[in-house]
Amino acid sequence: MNDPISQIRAHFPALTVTDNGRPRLYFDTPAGSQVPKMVVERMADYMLSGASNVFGGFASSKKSTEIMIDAHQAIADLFNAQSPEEIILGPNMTALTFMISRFLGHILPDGGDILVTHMDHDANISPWIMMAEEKGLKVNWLGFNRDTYDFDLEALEAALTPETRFVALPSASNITGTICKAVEMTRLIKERLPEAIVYLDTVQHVPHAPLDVQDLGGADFASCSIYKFFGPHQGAIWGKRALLERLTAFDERYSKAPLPKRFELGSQNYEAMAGVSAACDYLAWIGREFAPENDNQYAHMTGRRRDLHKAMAWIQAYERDLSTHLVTGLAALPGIHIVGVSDPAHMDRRLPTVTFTADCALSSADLVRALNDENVFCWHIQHYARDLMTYLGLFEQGGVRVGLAHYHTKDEIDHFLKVLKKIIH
């Protein structure tokens, strides 16, 4: 067996399964990845060789020790941070973005105002808003070209003022697809206010290309949620450890706990701690199995981490591909508007998640009720995109949301196209 997709498809044994004889469809990507068996596997043994907590003198309490390291090692990894210790795990980016907005509330000065977008998810806009409250800051908003679908530079240097303390922006977009000019962004803001905090949501950015913490442009945070990569419900967060070390965290008062023990309060989830690591082992292996061509790319990196970010390229290029067929599919087929980048020649901008509406009799959310009928495992989009659709004109109306892995096929993509034409005509 050859072929890489393949064998990558054999890790995953949630793609064999069928319905009444039907075969899943798993578009659902941008909300959630299927998981390989290894993490599968790395979270039952945990939990049946014998689990403790952590720091303890015996056996098993050991291993809860050695795996909270790896966990946080392996992210460190996949981030190229510097230090494991600038890693915080927890139960999702959500939970995660907005105990840091309570601890970053307290260094902040009092006055002046912060920026979010409308390209956005609201976990990275809410925790802002509410700080901001708190703390008396104005709250600007920065849009986006609806052209291109990404932000003008012009633009967001005209929303900065002397006074923005702090700025939230995505990397990725989790309805458009689109690629941020995050860097650039983050270098704008930060050679204008060297003083201001940035904050990346990269939740949709890391289960498709490489993310180097190092070249971001001097962003403060980038946060990622890892069961969108092939890992458990766990949420991590990457922070400068300058800026970590300024924070006051909540805890006992006894406590007086290193980083990133400070900001994991209590005691934490040690088997998803074990498929956390499981995941980043996967992603390394396809690095090491497929990617050869990425080894000069990475050659400043060792071990895991040059894997990694090996594998990360690779999945990036052949993700390109299956964008370019499914926003290819999509547009020729009547009536159906992208809500993104659809021009062939520039799937570079974008990531296989792909948003939009169809000039059918049925809604989005109907016609969302119908591909899962058909076995099409996929959302309509809304709620958590309430300011990207209103800035669109498309909330009232809503959309279709589908995405893809690594592991998707474009046989998979072609099913898809048939079904949902039957259902539009």
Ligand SMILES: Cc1ncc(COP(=O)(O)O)c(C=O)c1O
Second form
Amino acid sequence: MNDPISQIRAHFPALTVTDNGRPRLYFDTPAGSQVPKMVVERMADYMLSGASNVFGGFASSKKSTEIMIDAHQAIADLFNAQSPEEIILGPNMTALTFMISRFLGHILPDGGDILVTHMDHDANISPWIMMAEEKGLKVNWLGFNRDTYDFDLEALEAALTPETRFVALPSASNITGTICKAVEMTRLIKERLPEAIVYLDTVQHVPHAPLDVQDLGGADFASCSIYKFFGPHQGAIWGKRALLERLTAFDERYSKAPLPKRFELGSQNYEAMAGVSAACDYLAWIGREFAPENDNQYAHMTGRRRDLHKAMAWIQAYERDLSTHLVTGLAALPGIHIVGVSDPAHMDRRLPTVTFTADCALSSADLVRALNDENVFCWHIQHYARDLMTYLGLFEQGGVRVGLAHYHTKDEIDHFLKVLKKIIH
Ligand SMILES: Cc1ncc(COP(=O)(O)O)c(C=O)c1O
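Form predicted on its own done, so how does the form predicted in complex with the ligand look?
Let us now look at the entire complex, which starts with that chain.
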């Protein structure tokens, strides 16, 4: 019980659930993580001990206000944002991104073009295509290198035009698991086109590594989904203050509201906000408990902010080991093709999220069904990753996606590999 992973696993009741005596392998992590008990308790406590709307003068309302303020501060700490006013919370990343796209459309100049990529989740493509259609902007597409599963800076340079007003980029792929060159790309865009706005989808990156919005090459926005890192179903967007202040919301009255209220329309999900803080507090516990060696690296930060960054660096190192184990184990199985970085020397270029195809009698969809029947929870990748899968020529075939978090173990990976081997042979 003394080793960190056993202590970590003890926080997650879901990890002990069995089905007819069979343990579960929650390898569906890229689609959502499990939740520590303290997160659920904090949410339940909010609901059970007097829930109210915010900004009233009585005890339960004061508590709601405190919860709302701390949830913004918690994500500001996680992102190393300058102020909690730069953090917008809402139902999920997709809805928030659609909302931001409405408001950004109002301030972009008429004419010109935008750039979107073949690697992004649709949440970082469709809102911008709609914005472009409404503004009469041309949509350009950026592909990635099919050998490295990352972008080439030369291709980015070629895709930018003097009229590029806006670029949407992923910092990590939810399918290939690539940690992309998003920072270098953003830097290049800002050097060439200082006025262009860069919107980073950091949803898959945030659960696996420290993210510092001061160090994103000048990006204007970053995003995350708290249910992918041990919290409730909430999304968050960080935006540069100067840019957020230029955006107006739906009507005159809202447009004058202070940040971030201007973008958080109506009553919010305060019970989920209680969980947002608790998820960050859980991660900060990891930083305090297991990552003292990361103290110096984050000496410029204090309190929860520092603990969070220490924790994420610790998680990143542990998960790199898991990635190596998973990727080498998969590569050793005959007929398995990893759709992403598979060189064990380059695990720093990927998340522990692996999509693969298999030369076997089963289709990818049937293979996923067979794995699910063996209590391996994972997803079939096809329709919801249409752009990327089409770009890779894998749309018809589809693929199997498995993904890990810091609570997973090599024993679980070995069990998965054994089950997979049995199914494909
Ligand atoms: C890379 C990426 N971006 C965006 C999203 C959408 O997030 P949400 O469910 O919070 O809208 C997802 C969800 O899986 C994702 O993986």
